[in-house]
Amino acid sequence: MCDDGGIESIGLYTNLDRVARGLASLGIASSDPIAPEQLFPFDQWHYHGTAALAEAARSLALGAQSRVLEIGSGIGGPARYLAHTVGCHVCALELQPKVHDIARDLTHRCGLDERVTHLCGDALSYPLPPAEYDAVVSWLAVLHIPDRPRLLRQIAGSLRPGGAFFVEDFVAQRAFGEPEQRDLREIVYAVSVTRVEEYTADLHAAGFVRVAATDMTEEWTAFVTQRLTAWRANRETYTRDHTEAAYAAQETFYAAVARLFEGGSLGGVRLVAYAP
C-alpha cells in the first residue's frame, strides 16, 4: 500500500499535468512515443539537470552491469537518464502513487521497460533484497524523510560489499529562525535537514565506510536564485500554456526555497559512502 504523508500538498508535486502539457507544446501526444532526450527538460526536478546524474555516473564508475537504486524517484527523470545513457539497470523507488504512476507510463513510452524497474512504497519500509544493488543514489529526496538513521541501515543493507551510496541533499547551516522553520516544514516538506556533521555520523553509525562530503551550497544558492528569477520572467508564458494555480504553486515552492538559501542557513551537500 503507499502512502503519501503530506508530501502531495508541496509545490513541485502539485499539478502534475505540467509534464503532458510541455510535451503536447513540442507536438508530442499522451500515447505516443518519447525519445529519453525529448523528457529532458520536464523530469529533472533536481539541481542541475543531467549534469548532475552524470558526474554521479562518473563517480560511481557505473557500466551497463551496473544494478541502481534510486530513493525518491519522483516522475523518473534520473533513472531512464542513467537506463539510457549507462545502460545501467535501474530500480526507482518512489512514494506518492500518483507520481509513481506518471513515472512508469513515461518510462514505458520511452521503450525503457527492461532497464527501469519502478516500485510505489515508503523508503523506510520497503522490503529492498539485500545486497542487491551496486550503488544507491538520491538527489533532494531523503530531506523529506523523517527516520534518516533507519534509512540509512535500509540502504546500507541493500548495497553490495564496497557498493556506494550517492545523495544530494540540505543541510543546516546553522540555526533555522521560526519563519525558515515554517518554510522548511510548511512548502518545502522538509523533515530532516541537519549539520553534516551529524549526517556522515548517521551514515557511519548504518555501517558505512569512506564517507566523503562536497560543500554545495554556494552552487545551489546561485542555482535557485537563477531559478526563482527565470521563473518569475517566464510567468505570462506559462500561464498561458498551463494555468495560474500551476505557475502559483511553484512559484511559492521556488521562492521559500531561495530564501532559505540566501538567508544562510541551509546549505547543501553531496555526500559519497561506502559500504564495507
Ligand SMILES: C[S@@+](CC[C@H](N)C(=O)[O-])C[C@H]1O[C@@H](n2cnc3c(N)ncnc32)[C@H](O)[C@@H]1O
Second form
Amino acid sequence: MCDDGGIESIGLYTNLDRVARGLASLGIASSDPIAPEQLFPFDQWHYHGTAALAEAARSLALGAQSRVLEIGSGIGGPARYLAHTVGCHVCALELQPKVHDIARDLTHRCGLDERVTHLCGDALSYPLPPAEYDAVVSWLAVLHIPDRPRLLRQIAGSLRPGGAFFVEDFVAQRAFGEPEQRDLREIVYAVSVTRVEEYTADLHAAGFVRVAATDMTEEWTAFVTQRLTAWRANRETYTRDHTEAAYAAQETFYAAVARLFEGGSLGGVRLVAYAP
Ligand SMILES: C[S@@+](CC[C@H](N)C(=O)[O-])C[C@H]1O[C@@H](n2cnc3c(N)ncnc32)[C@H](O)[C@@H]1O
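Please move on to the form predicted in complex with this ligand, as the form predicted on its own is already shown.
Following is the full complex, with the preceding chain placed first.
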C-alpha cells in the first residue's frame, strides 16, 4: 500500500529483486548477458506486453533514424523492445532511482547501451532538450504524475515540429466512489485520472493538434481480469521462487486494478497527438 511511502511503496514497485529472481529461475545469473526477448515476460509493466509496443511503432511509423523519448520507462522493457526491433534511439526517463538502476543494468546486459539512454528524474521538471524528439511515448505512467497540464507542456516542448505523442493511460468513465478513490490513491498511486474530455482538453491547451483517442476499456478490463486469475493460479510456483510477501504485494495491486475496471468507473485510453 502507498500509506505515506509514496510511489515506491505500492505493490508494483516493491520486491524489485523479482526480475533477478525470475531470471535466476531460468538459470540466468546476475551478470550474464541476456537476449531482450528473454526479458519480455518480466519487463513489460503495461497491458498486452510487446503487442502494444509493436502497435505504437507501427502507428508512429518509427524507423532506425527515429529519436524517441519514453516518459516513465520503468525497468526499460518498452525502450529496449523499440531499440531492438525498430533500431531507433530511445531516451528512457524514470523517476525512481532503484527502478532506473535495474533498467540500466538490464539494457547493458542486452548490449543495447548505444541505442537506449537511461535518464533518472521527474518528468515534470527534467530539463528536456527543446525540439529534440520525433516521438514521445508513454505507457501507464502519466496516471502517476500529479500536474498533467505541466507535463504535457514539457512533452510538447521536447518534440520537433510535427512530432507525435503516443500515450496509454487510465481515464474515468464516471465519478469514483470513496472506496475506489482509496484504491486509486493508496494501492495504485493513480493521482491524475480524469475523463477523456479533460485529457484531450489538456493536450490542446499544451499546443497539440490532431488529437485522436481510442477507447481501450473493454480489452484492458479483460486483460486485468485474466492477469489476476493467472496470478492467483500461479501462487505456489511464484512463492517457491520469490516470497509469500512478494506474491501478496503484487496480488493486492492486481486485485485493486481488476476491481476498478470491473466496477465500470475506471477505463483506459490510447491517445495520439501531434506537435504543430
Ligand atoms: C506502470 S510503470 C510503466 C513502466 C513502463 N512504461 C512499462 O510499460 O513497462 C510507470 C512508471 O512510471 C514511473 N513514473 C511515475 N512518475 C514519474 C515521473 N514523474 N517521472 C518519470 N517517471 C515516473 C514510475 O516510477 C514507473 O516506473
